[in-house]
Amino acid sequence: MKQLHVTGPSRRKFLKLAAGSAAIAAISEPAPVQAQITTKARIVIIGAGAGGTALANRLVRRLVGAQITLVDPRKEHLYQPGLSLVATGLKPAGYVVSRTTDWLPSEVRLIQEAAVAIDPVAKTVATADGQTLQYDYLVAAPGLALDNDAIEGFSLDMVGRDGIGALYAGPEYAEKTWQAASKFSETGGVGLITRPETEMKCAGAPLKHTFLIDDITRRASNRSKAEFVYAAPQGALFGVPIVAEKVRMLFADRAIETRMHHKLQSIDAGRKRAIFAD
């Protein structure tokens, strides 16, 4: 299931804007405020991740009189981009955890139940506890489900042992990933970082993790003991050609090997072996 993203300016555009803001502050005018819309629309949003909460906040600012309902069983909100920082020891696990309600305006109704069915004809959403929610507009932003069983021989209880890590499984697993990566940065060996063939939460995350662990190993003066291999089923390191080329150059500069068109199929944790299809 693909994740629906509803965002404002990209991080790159935001940083460019911030860099130039001091120079133009004296002559710039504030952006025009968008006119509010009065409506009685019933809006149901499935998913309280970054997409769902961002959209809910934006709708509250734009709409007057709308009934906005957010459906998600989780009481905790995860700042998932921060998981890569936890997995490299730069942040504690608690850094990425907050309450879902902390990000929602009071005008939004939060139903902490899972959505189990959608009836597009009747325009209703059914929840796990038996509620039926009527809507005029529906937004489905449930996020992605991790398919750990797609890798034969792997399970989450292995994370942190035998040099195994899992970046996006959650804050506790990201913390265990750092335990394994920290030991690797001290002892060296072969560091194998993979990317899935399927859709993923962030295509840049495994690249970022590779760079960070490489840097940590260098700072520990142990880079000569380590060999880094980045393996991915895709034919390029990133979907944007100019970024892919930059990463390729940086990998070459840092002696990070690549194995493109390699899909991870299974692992043998005891022997520390990974089997790929190419």
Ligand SMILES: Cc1cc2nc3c(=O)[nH]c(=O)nc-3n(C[C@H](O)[C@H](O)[C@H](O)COP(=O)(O)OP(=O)(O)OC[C@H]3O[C@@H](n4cnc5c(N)ncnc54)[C@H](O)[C@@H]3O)c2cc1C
The other form holds:
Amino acid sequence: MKQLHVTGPSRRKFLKLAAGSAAIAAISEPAPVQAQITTKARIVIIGAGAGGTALANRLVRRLVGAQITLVDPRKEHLYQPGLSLVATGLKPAGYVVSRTTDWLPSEVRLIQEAAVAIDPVAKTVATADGQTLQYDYLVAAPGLALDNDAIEGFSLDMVGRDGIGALYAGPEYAEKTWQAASKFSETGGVGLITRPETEMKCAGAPLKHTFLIDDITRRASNRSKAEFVYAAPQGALFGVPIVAEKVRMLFADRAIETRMHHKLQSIDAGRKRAIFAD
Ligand SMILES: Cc1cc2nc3c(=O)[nH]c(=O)nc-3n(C[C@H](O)[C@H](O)[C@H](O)COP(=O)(O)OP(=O)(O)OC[C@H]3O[C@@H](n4cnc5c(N)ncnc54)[C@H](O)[C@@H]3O)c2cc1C
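For comparison with the form predicted alone, would you give the structure of this protein in the form predicted together with the ligand?
Starting with the chain above, the whole complex follows.
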């Protein structure tokens, strides 16, 4: 049986529906009215991050009678785009942290355990505490794992010391990154910003960090004491050509040097040296 969804969403429901990249489209165009579907499907979603949470909200709106289960050991939801603001002192660390349950409709069951195994033949997911979840449909949305060990000589406990920053690993590290960056914006020196060769959570984040720290250093009238170098393994500053060209022009305007085709291999924290694969 199909039902038409006709009621307008409340602001909170709208925000839930629009979570993630769908937000821009939903704000610029009215959401199309979609038919609801009645089903007894058991849907398991691994990961209650931006993707899993947004999908769970959408499914609740579309499906009547479905059993939707999210599996994630983390109680907190991290608004990761906000890490760029924490790492530049514009927001406190707590700005990016909320409770996962704040974003879930009551129809969704949240199991606060890690998924440890999937059996696609039996259609089950095993959790760390020994539960076996049956599914008809499975969505795996566990996000990306950071490979900090890929940089020789680097570990997360170094962040915030010896001028080292790394903003991807969470609010604590973004805050420590600001401690190092804030000192740099006062004293100057060589500010080296890198990005990995692999896929990453946000290719714009190192660019945003470069622009913001440059701006903060200028506002503190210390820009003449600072040298900015942006080094990346890729041949362009961004994957979308028109954006790459705009960033190239803005970097030139702001005297931010670039070293393309440079893959960071290791760091020597004591001597403040970065060694590249070439
Ligand atoms: C610094 C930074 C800046 C960013 N800026 C932007 C931006 O400006 N615009 C933009 O669109 N995007 C931005 N992003 C990217 C955006 O945050 C990610 O694309 C998005 O969070 C990915 O969502 P996800 O659901 O795939 O993964 P995540 O949000 O990382 O969620 C994955 C979830 O899976 C859980 N999980 C992992 N393993 C298991 C397991 N075995 N069992 C159960 N659960 C598990 C984790 O606990 C986590 O909650 C940024 C990211 C960073 C780090």
